[in-house]
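Only one chain comes next, encoded as structure tokens, the form predicted on its own.
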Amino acid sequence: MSALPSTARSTYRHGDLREALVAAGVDLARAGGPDAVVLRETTRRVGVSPNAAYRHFADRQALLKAVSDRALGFVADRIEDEVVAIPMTDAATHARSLLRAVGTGYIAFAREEPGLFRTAFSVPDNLASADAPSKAGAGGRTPYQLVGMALDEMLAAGLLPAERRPNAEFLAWSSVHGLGMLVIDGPLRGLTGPMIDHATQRVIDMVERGL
């Protein structure tokens, strides 16, 4: 009887080993967190030698960076699930609304995904590149973007006064971040769903008052 052919692929055309070592990775990140993320693992889960992903990736910092902006597109998607529920209404409460929409999807993917929230933001960034495309959901936006899209239709209905406007991302962000840390590393890990949620939206209302 001949062997049964290898289901590994030995070959693939220009840019699909990248993606696939990619999506592997998030694999491991949504199990295990951004320490699951290894090179010769998701080899090993693709099909290839290790030696493969050196052609694409340097070391292993370099996959857990792409798997990190990854999953901060993730973080995007689940923020605009929220965005796109919101009703058309006057632009004081649309705008209120979308606020709230952004903390409440970056919380919410925290609790449903904490080991690819973990992994988005495993690795040392800064502003410098927030904005970067590898970054961007499915929108076209990162959740930086959209906290900073938030924060203009504030300011453009009147309920952010301009002097504050410079850098009032760092405050909206910090507060959120902070929360869904809190609830799925920290001490808040105990509380119920309820609770959480009731918890979700008094921090941002207390980022809405602050601003």
Second form
2 protein chains.
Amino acid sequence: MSALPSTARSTYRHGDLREALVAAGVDLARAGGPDAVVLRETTRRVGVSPNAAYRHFADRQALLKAVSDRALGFVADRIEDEVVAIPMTDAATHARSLLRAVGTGYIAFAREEPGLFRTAFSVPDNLASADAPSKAGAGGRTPYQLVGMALDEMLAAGLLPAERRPNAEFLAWSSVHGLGMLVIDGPLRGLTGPMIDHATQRVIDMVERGL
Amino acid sequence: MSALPSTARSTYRHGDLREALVAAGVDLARAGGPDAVVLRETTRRVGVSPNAAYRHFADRQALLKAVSDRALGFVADRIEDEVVAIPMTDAATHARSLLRAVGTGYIAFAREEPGLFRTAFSVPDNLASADAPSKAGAGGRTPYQLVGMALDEMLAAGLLPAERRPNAEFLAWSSVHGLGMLVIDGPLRGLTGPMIDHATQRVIDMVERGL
DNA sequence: CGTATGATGTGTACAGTGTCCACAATGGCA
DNA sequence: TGCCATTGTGGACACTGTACACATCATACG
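What would you give as the form predicted in complex with another copy of the chain, now that the form predicted on its own is on the page?
Every component of the complex follows; first up is the chain already shown.
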């Protein structure tokens, strides 16, 4: 039992097939977006029969949903990467930097991992489940929560009038999300890196000014 | 030969099979989004063999692209519906109304025809082809052109500084497009009509103020 | 007028997909 | 030890996109 090739499963039971399937699905999504998350190919990569997946997911759509949630967690991770780089300053400057970090991290992820970005938003969602733990990154926060945190700091720093705070997430998120979509699939596709950076900064400026 | 049932094709040649396929594809897209534009089902509806489609489209993706362009034309139509309802006023008010009409028409279409809206943006595009005639509506203008026209009026009316005019389309479009996506598939799904209307107005306000 | 020819549609075939069903192996619990 | 729920397998089916060879027609040209 101890000298089996590491690629082969020594036990009949897989151990954590569900996790392995999600991981394989993420690889497929990374390379080809949501449509590439093909059930049979996913199981093939894990070295298991196609039907094995049905012990862990109701159908292909359920597998895709799990992959999508994982991808949203990666979005959160990428945003947090930007957040930790923010220097210590006064509250107002920090709040603005935070909002900027959320936007730039979001767009950076869209450009670096277009397949995962598309996958993250390919499955219908709603407000009630936007903060489900399955969508959180390593830091335990979802992208939606990160946007909310930035806006809370803006409010606390006096940069956002209290009467405009409710649902301000909608505005900030819409703008940045739209830019991300248009950049990877839409008419803004093919823009050079600097142009996208510039557009990102302008969108964030607009949000800050327009909130 | 003269008493054939009207549902049957009397001639071997179809007449305009390409157009018929696009129309059938639009019906499928309306009901089920881009994934529902299935080549075999499309040809079945037109009453033709699956391979007939290959005389007019290189593959399924090419058919989907044609359907997507058509859907973009419908977006333009919906926007123009809002535009014609604008009353005559002074230039500044008209410019603002125009920008607002573009935004509300865009979001209205997303809500009224989510399947077509998703289909319209499911095929990779780029700036060079954003104004292709195949994407124009009955008025001969593409959605992108309509956004540009609104911004041109804003500029002419002195509501948009000249140095900010270049690429302002990116900002306006990103915000509204993002809202549309989030409303039909994203976390904002399931919001009530009035809430969406309100969010739409706020997003447009933000764009106007932030441009 | 008749016929060659290019354009358009058909039939058959194949690999790949999601999913259903019946069955098999396993490991933990009585 | 023996039972049995859990987890995985194998085979089957309907469906998909698409390649290849063939049939049919519309017309341009002799």
